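Given next, in structure tokens, is a single chain: the form predicted on its own.
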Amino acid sequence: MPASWNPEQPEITDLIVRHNPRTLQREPVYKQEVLEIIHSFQNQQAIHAVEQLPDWDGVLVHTAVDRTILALHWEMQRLAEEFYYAHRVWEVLRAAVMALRKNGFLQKIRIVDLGCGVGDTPRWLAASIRAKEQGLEFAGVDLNATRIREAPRLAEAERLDCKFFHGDAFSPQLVGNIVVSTGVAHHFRGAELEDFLRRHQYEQTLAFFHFDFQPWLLAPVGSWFFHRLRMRTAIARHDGVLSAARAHTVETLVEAARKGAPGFATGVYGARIWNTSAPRVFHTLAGIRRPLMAEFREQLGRRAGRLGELQ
């Protein structure tokens, strides 16, 4: 295996950027501390690509780190785009949804996207979906302050009715009805795992939606040749690979929801292609209370059949 699929190390992303999680201050970022832990595990093509960030008496240069960041986003939303991504995200919400409305929820119901990124769900969900008309509210939330500033950027570009906060998403103002996120549960490992999926434990917090990618044999190899052929930078090419080494399996996610959040009926939904044994690129870990189990189902439709056993 190449050192740069080793899925006991940590993303490029998770070290060069680092804020405070109290005040959410952004916090300098040594360019040789982040050389240390790449060299612990003898990754080249990672050393390389830190290498090339520039930095200023040793602490690396928040403005270049920036322009890396959000090329790297904007190059994940196009994909995002290309593979129809927020449809699928779209399938489970609708859901959801109904499920909600049908149990006589009738307020509004308010939908957070966690780490959100430069927010191209909660923008498309803005475009596509009259929300007013269903009662929905759309927003992003992000520890990170500057994909945070350029997610309303773009949104008021697009004349868009979304919101963006930064902060912690689970912070009983942030909070939402339904929490989903785009590959933000493997950054969760062991025990960590855990606790993030038991802070959705807030009453008012009625499902969640965790896509991420599906672990399997040929998953690194296939995400090295797309990354290799669609991205641009350095840092992207490397994450997006191990991203895939690192995804958690079905087994991991579920037992991790059933220990962290024993109030919701947890499974994975959209593991297989159709009813075949070829597993999809990403799969989700769904959660949803209990008495809303059965209508979620119901919801889905023909698309039932996708959602795994909820326990």
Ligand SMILES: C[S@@+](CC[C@H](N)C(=O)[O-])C[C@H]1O[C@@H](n2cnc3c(N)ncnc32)[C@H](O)[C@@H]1O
Given for the second form:
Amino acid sequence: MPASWNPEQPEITDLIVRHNPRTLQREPVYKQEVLEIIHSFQNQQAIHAVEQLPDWDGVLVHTAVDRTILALHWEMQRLAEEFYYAHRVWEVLRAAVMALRKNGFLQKIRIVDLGCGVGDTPRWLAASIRAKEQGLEFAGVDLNATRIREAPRLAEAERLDCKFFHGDAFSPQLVGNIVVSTGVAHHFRGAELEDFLRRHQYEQTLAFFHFDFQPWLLAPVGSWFFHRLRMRTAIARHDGVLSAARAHTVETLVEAARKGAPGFATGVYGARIWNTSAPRVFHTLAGIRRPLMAEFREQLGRRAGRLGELQ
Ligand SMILES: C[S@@+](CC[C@H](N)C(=O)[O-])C[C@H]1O[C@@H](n2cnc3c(N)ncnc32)[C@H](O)[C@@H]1O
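Having seen the form predicted on its own, could you now give me the structure of the form predicted in complex with this ligand?
Whole complex next, starting from this chain.
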């Protein structure tokens, strides 16, 4: 079993950047404090990755940390492109958008990518979907200043019409009509997962789709091999495997959603490969307001079979 296969451990990227949750100002991170947390899990791979980061008087150097985080996200974006990931996101978004329209929602639909990182998903959507024609607005929000600073830089270079905000995607001025996320749900565990889902209860939020790894028998070996093969940065290799270890089962996601977000019909989309019992690497926690449920299923068309029971 790889050293990073312990779901109780925090991910390195969550430890090496810290922001004041109120002001969002960056705060110093002491390398020794990070190492002590990792030492308690006796994870040599993580210790080695953190030791490589430069510090100044014991404080991790922001610019070096930022460079590492961006390198890691560029690697992740390349992978997402190879797997046509954004196409899969649009597959469910399109059905949700159509369900809203068929139910008489004629205003602009604001689609927010919560924890958007460097903005791969909103940028792909802006590049591929005729947003204006369809009355859509694509936005990305992230609490992490490093990731969110890079997103508008890339969007501007690519001349894309999407917006990015540094902040909490659940704050009233940023909240979306449809909320999506990738690789975020597993960062919330136990009661925190339920609290995360409870925060969707804004009246204007009509659907949410949280894409994340799915745990399964071969995931430890599979994710380790895959990250060795495709990732170059030590932290990406470590955190990628740990993310798979921390992934929530269908049952955990659905139970938390039904307790935390009872105003939505919730279930999991895309847990199995076609009609086989083989699990997909990624699955999606789907939540949709009840009056939209039937039309959403209808709009999924031949993909409706991928949608589990919505309740
Ligand atoms: C592992 S990253 C995922 C990044 C990106 N989605 C990707 O796949 O590359 C999780 C991100 O979620 C952000 N996040 C968590 N809760 C958030 C919230 N309520 N609002 C905005 N960002 C949030 C964190 O700051 C972090 O950058």
